[in-house]
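Given next, in structure tokens, is a single chain: the form predicted on its own.
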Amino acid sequence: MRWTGRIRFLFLAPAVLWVLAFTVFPLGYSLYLAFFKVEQKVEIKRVQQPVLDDQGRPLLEDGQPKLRNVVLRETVTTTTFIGLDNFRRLLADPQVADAVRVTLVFLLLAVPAEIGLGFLLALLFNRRIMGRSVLRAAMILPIFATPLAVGYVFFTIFYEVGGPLAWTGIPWLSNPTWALVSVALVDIWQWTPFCFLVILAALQAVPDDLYEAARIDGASNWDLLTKVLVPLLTPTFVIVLLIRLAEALKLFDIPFAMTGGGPGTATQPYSMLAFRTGLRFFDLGYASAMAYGLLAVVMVVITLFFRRMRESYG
């Protein structure tokens, strides 16, 4: 019974160790930068250093050792406290806010959308229709694609010069306001499925029974749908709308992909924002206030989706 007790810790280690490298660690780590102010200096230096020949000797002229000029760059990272000057400077940011706004809009197009025409895919199927199965397994393909793979491939699609909608004319990715409905698009059409796939396991397990009672009282189609199973349904409608939440408000492979958040910061949303801020300006403690400001608000959205689901299967 000792080893035994033993052997679970031995079979749990490398679970532990993997948490602690990459999730406890970076995330302790991130937090100290955060009240830091981190910066990177190339400082040059000009020093002599002796001319060799072939064979490593220094060349000698007029007796001495002859020299040449060298110029040495080096990479100097200096930390400083600051305190909660980043989280403040994050408050008044008007990049911030536009990235704010930029990811507010995205949501606001697309987590209706997708959970509207789930819905409506979700009561299609539900129905007995020819090649039923094999047109459920075809709808959630999207969602095992790669983001970022799907992002280049809407980039040729959307390609306003010999791209296979170059017809319409529509400034697909040039056009501030087409670009990050470009974008929006690109996410309904990979994420809709989930929440097919979601609503559709939430209606199969409404009983018949409930359809069969509603239909003696005399509800048309209509009242079954909207006093039935929409308020049944209300449940699974939140759920999907909390994960989508959370997973949209991290949005970046998409708008990487197919925009690089242009035209201009137009389709920059909140995570690419701090992304460029860390890794392309070295500005690694404001990156990481940043990266908590969105841990914040997406702890909110989980606790929200955790409550919920105790309050419909507790």
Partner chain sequence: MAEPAARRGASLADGLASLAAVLVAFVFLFPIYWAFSQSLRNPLDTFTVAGFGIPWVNFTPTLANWIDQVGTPETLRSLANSTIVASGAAALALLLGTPAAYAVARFRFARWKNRDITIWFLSQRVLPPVATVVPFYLVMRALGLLDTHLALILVNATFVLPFVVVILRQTFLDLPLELEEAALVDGASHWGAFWRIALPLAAPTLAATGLIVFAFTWNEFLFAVALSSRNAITVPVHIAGAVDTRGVQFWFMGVRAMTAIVPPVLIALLAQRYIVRGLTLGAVKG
The other form holds:
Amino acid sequence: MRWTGRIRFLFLAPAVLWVLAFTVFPLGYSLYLAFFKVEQKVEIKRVQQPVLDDQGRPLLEDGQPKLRNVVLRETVTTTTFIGLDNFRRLLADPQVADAVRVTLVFLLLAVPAEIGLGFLLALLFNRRIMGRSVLRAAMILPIFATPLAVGYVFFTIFYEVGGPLAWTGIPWLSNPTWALVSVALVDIWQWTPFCFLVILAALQAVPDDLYEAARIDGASNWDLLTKVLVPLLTPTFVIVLLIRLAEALKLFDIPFAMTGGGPGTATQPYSMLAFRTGLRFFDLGYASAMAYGLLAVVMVVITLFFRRMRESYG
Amino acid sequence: MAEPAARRGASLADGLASLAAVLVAFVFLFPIYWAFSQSLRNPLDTFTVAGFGIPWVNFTPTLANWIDQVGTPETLRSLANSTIVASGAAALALLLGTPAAYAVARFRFARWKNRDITIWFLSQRVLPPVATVVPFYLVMRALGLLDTHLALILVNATFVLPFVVVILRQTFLDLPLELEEAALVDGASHWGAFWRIALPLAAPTLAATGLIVFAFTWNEFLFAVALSSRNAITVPVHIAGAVDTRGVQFWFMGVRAMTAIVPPVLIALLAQRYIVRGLTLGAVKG
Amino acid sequence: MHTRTMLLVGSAALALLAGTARAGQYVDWNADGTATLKLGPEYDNARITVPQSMLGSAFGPGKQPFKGVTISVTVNGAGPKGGISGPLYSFRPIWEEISGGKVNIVELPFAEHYTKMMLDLRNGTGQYDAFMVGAFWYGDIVPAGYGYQIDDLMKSGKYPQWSYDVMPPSLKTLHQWEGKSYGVLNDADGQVLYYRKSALENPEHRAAFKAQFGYDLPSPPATWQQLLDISKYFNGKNWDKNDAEPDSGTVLHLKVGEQGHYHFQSLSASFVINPGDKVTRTQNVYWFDPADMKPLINSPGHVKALEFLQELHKTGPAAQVGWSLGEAWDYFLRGKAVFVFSWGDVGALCQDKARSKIPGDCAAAMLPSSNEYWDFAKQSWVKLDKPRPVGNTTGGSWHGVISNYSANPEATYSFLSLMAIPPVSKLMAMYGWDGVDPGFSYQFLEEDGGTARLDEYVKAGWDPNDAKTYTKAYKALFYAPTTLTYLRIPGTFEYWDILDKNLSAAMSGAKNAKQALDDTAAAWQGVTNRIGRDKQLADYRAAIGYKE
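Would you mind generating the form predicted together with the partner chain now that we have the form predicted on its own?
What follows is the entire complex, opening with the chain shown before.
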């Protein structure tokens, strides 16, 4: 039984208002920017003002009021409605198509590998293993290692002349295809442990008698895996998949540090392109349109995700 | 706990599995070890050290890079900034999120159901930061908050709020309702029941949640690089600064990477128990 | 700290002895009308004595004209011992002592410096008083009115005295805009060729080269085509005995976002630039058609140069596609490549025995040139019997520009100018770590028409032969009859970023040369249209000095 009572709104209100203020408002503003061209011109005037003392009286120096340089500025903003121009440009821009391709290939490389490996590791750790809690703790570290720092560390690991993986002869960062694989490998390193932890938790919740029952029915190990465990874990897989998809769409720090998006644009994901467009080249309207393109995709993932989540929050 | 019964006593297989697990753990720890090894090398040893770069075996280690880097005012300032921003964001998110979590755990909402409210909070987490970084930038500029701790605290608090709500909602649900109801019968207000009964019981989770969101904020780069320019530079932004016009200086990078990675990783170990729940946004209890 | 304390005690004692003179911790005002600037260990504790008048009338014993003033200067982050940022740290205490002001050095990551500067200027925040800019940022700074014009300050005689007269015209224009002055002299950038003289003059290699290619190995090569042959010959052979591994021909720094495109600019100049006395639609143009802003970047000359660069890349380590400057330089400094063409830093770093295995075997020369170029007027190739030298000012020539929002432009100017006075500028160019490269008359040797003496270089740790070829190469480069035109119009950073990404795609094999440059041209059109074609055309014409 849950309580009612007006005070519940007071408990809830600060957080709700906060989120409204800090996400809904910026998103609305961003939409505005996508439809309008905003230009600013700053005009400046140099003047000298007297320096005041604590009581607000002009300070004197050699009998004259002491002056200081001050720059006054006035900002003139002009706004023009440009309608769907930015969105049309988005659809026709080869850079955008390229970044979308990079992002998709990255997702396909990284996410299935993370879930597959995570499942295998969970099966491994579900056995009787010496020092399991220590090893399990060690596996948590990558998840919390600062992604930007991780990117730089892997830059040195993939270094092709004298790096620790140089013996493979693989052009880790100098070949466009391999560079994207390398970015995916770093992501796999960082996020397989997450998939592993979640799947392991689900595995450990499988009751012992289920195994016993399967044994009694004469099921082989393979049958046990495919006919019992996989169907049982499917909801977990789906949740992990959706979370990883949503997170992987944010990919930014690792290529920023490791490849700078290169060679060429071979490892420039969508979010990096949008960031550069907005905050390096100040094409704010177009960057906003890009952001909305990404949001549209994310909305699909969110909807799927939360359809699934409703069951957990019933 | 949940090993298949038939497996019990299969010690050879378990031994092999243990070995495999150790190898796996080694692979996952290697990069962090590598950064540490790099940080101990002279510039000339950077590209010429063989094998796994084991100090004393493959090269003579030096602390020169650590002394050079950790002592600089810029490094110290970025560490201080990151600590201030991450603590501030964690405190603010807890302040806002704990009552909200209590509300969805204990009260019944009619028009918007409890789960809709929870899910709405969660959707903020899935939002790609790059979609909001430009408007955030403009808002902070309008408020005159660019390059301040406050700006980064406000932004990060917003992005970690969903974690707080989700983890604590489950914690409050797991608390026995009877204690709070008894307090209400004794004449306490809902606020009193929350403040004096529920909150102290949830304190350990509260602390763990604070640590997790501290680590998330510590690691955040996109907003930090967009919103800071001089005074509020955080550790990840400072790391990016080890790259100059001449390229990455590997030896300094090793030190800076370690200073960035160690604090959140230690925190992760402290708050282990709550991590699965937090990272899956409560979808898996862990 | 400790040395500073010692110095303080020492100079206090000196002050007592000197009578009317005034000795400070970092500057001595001598009784004979001179002043001595005292530098730290990073400059070998050098003492620079100049007439007091060279520091300007605002400064002098007992004067602290900027007491209470704090200025902030941005610079590419490289630390107190790094390129371009290092000298700011070295000269900060000197200026603070004589001016009474304070300097706040703001180091920014290279990739973020431009962004932070532009955000500050566009928003009118005025957080920074000056920026150590690359000259290619001028187009975004000056036409928009963000730069502070310094002509009056230069003429006033109140601040440290330096002049553009020491600069070759090709560098002088980078500090001005339509005849007005903005930049305070500091660094001079241009790419020259560095080569391993011992390898090129080794009789065995010379004989084998002749047998393979049918002509005498030229040392140094005069044409790019010769350089390619030599690179091919040396690549894969262990001709350098510093290690047992095979060595390379030419090493390049090609990492995207890390100035890789400059290699292409310097190399392609002689494939593209049409000689002539003035700037016309077809002569002395490289970037755009000054009639209509149509990109020239995908002309047959540019495409052929890129194809050539792709060939040259094959004579170096494949990993260099991901290398920035430091990694490529270190490869050359370790004796692993016979050629590198890059900035002045390399010549100075060659002398640094902690980092280089090749001091004394690090010769420099003007860049070779192509044996043919694309004639824009006739739309055909012109074959040359004799290679024609084409100079370049490739790079940033990093130097200070004062923000128009600065509340204290005089103080800021005087700080930047302190590093621009001839004896200081000369000293800085002799050191490799500080990233300040030579290009001014007092840095060239007397035999080349300059005023520097060889023994000054030797005293700063140089091998005399290296120093001779080095200064000669830079003199020839900056005074070449034909020079690569420098792009500095609004959006240059964005145009170059597009070019850089496409070049990187071409070098990594993701695109062929034609495709990469066609894509560049198409994207450039988009940028031009967005900023405004008429506006861009006007700024472009002003920047290159084209008149209809």
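Note that this is a predicted model, so its numbers are computed, not measured. Each form is matched to the other, and the largest set of C-alpha atoms that superpose within 1.5 Å is called the rigid core. Positions refer to the first chain, counted from 1.
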query	finding
Core superposition between these two forms, C-alpha change of P50 at least 2 Å	yes
CA of P26, rigid core aligned, shift of 2 Å or more between these two forms	yes
Core fit, then V38 C-alpha moves 2 Å or more between these two forms	yes
